[in-house]
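One chain follows as structure tokens, the form predicted alone.
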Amino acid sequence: MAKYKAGIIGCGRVAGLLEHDKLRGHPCTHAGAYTAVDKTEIVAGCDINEDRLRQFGEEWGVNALYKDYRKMLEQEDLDIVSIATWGDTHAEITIAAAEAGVAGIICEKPIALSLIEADKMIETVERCNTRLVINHERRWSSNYHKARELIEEGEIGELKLINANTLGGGYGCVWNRDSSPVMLEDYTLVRDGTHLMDMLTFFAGEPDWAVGFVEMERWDEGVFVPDVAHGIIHFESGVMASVEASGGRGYFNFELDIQGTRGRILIGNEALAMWKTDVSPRYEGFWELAERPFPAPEEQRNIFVGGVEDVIKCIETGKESISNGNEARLALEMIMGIYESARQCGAKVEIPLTVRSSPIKTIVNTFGPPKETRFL
């Protein structure tokens, strides 16, 4: 049986060199579970640095190198590409993709750093039948299924609230001392707050509100960063969830404490937990939260293997990712309804959203680098 050849745009972390990682599970990149996959093969590799080019094609034995997107997709006859990018070139990329006949995309996250982007890519991949998926990655985890499936069979009753954060040692954004942004998209609630806002939907479905709170910083001599990024969204199940997206800690963590009328769920990278109602040991006519055993999953599925027999299937069945381009929109809109509600000093904000350029950049824009914390 023939394989599907596969193309990679970016090849750094993500794409191959996180495989190095002696602790981590593995496969743990785009190049990795490709090797991974027998109905998968990757013959072509794209980046803009040459020793890094270099360096992955003798890393995976892949001999077509191009330090150019457009001649590899010009040149190669590719079935799969994935774009592990910076997010400002993810819009670009893959519409060229699409257009260049591409069957199917892994797309990096987040999808785009604008809804203007992201619409444009959802409206080329459907205009060229090609299936677009996003790397958030929980989606294909075990673990996050179990955690859904033992909410919708009312393990912990109701679902109400989810408090969440990702917390990390690096700054959203910095200054040049020239006062001009650099690495704008690199957000803290960008960068990892997409998997944070994606496993909100995955887990209460559509939201309708947002409300939002943007934290400026001087962090050194000239330079400045927006340090923290808070946020409130209501959804359509009437679930509320509050989130923190911040950096300047001396550690990674991302968690969603999942609440519901009868117990609670704790999970992710370093949590998985659940707690029941129970009768208090502590106070007559009492009941609190008592830990159970968290249910292990019938199966443990690697995530990125996941990604990659994902776009398979959508393939060749022509049906969506459980990724898909629209689900990656949503996250980024509700990314978009925190730093617009921070733009309008913490107004509440309906979602759809009507505002669809990056409010983000308003924000840089119109403020600037201030001479002192400020909240926006």
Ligand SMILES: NC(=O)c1ccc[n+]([C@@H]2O[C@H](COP(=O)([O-])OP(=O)(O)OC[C@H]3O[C@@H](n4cnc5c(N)ncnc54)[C@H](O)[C@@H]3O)[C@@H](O)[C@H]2O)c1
Second form
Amino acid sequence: MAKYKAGIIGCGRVAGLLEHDKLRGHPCTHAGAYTAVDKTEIVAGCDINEDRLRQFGEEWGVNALYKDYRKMLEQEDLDIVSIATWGDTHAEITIAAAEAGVAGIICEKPIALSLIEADKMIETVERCNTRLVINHERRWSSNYHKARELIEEGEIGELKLINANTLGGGYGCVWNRDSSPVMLEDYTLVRDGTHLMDMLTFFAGEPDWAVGFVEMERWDEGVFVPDVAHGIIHFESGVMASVEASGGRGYFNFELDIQGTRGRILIGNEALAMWKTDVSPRYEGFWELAERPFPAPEEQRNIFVGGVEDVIKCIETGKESISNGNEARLALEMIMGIYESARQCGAKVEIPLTVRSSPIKTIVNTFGPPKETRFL
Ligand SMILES: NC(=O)c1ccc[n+]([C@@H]2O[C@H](COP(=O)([O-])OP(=O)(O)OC[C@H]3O[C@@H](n4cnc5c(N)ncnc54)[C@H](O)[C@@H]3O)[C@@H](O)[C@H]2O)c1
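Taking the form predicted alone as the starting point, write out the structure of the form predicted together with the named molecule.
Starting with the chain above, the whole complex follows.
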């Protein structure tokens, strides 16, 4: 059987270079996953950076190399395109790939940097009948699926609250006082927060309102990190989420503490644990949480392979991905909801937002270059 022909746009870390990291599970990149899946082959690569492009060609045995993605889309008869460029280009490249007739797209997260862009992407892939998969890769994680299965089976009672955080440091938004933000995507709430928000909808369903607090942190002379965001998200299901996405930490942490009426599941990059209610060994007439082994999933799937297999399945069946554009846009709605609420000094904002332009830009335009400014 002929293989699906894949082209990769943006030949950086997540496209292929992360395979050099010996500590990670492999494959952990787009190129690695296309190589691992029998039904796909990489036939073309594109990057504006010539060194990266050359290295990509050498490492993955790809000869058709382009500096201009439009030329690549024109000259190669691609079935699947991966978009592994920076977030500010995801919309324009997704739209071009769909309009070029590509059957499936795997686009990196975040879906886009504004809801206007995300709306256009979704409208275009629907019009062009293209299957769009956003690489929120926990959607293909066996552990996250097991956690959701346990919740659906009532193992922790009725879902009430999710305390979620993504914490990091050292790579917040680099912001020159004299210029616009270099990359909005580098805010912790956008960069890693999009994964966190996506997992909130995975467990709690559709959000309906948000409240946010954003803090601008001074990082270094001439450079600012507007990198502390706290939010409360309410879901149609009645579930609440409390979210922190912040820099300023000397470590990386990503976790969701999922609390039900009769138990709790902790899941994250390092965490996987479960507690259920039990009679207290300390106080008569009380119930407490007692740790129970987290049941092992039937199989452990590779999450990057999961994304490629998903796009193939979507192309073959015409069905939408578990990580489609609409799902990813919900994550962006929550991120923008937190920023929009912060812009309105902590007002409760309805989701979907009526304001489709980015409130981050408005915050910058309203207050000018930040000077240890706080927003509440
Ligand atoms: N899903 C994940 O776990 C995960 C992990 C890392 C990065 N990402 C996302 O992947 C994207 C890329 O991140 P990265 O860390 O690989 O960045 P990177 O800087 O290592 O790679 C991006 C590459 O895209 C190229 N590029 C930029 N604009 C281009 C254009 N118009 N045409 C062709 N090439 C272009 C750059 O030259 C660069 O080589 C980001 O959106 C990031 O958020 C996702």
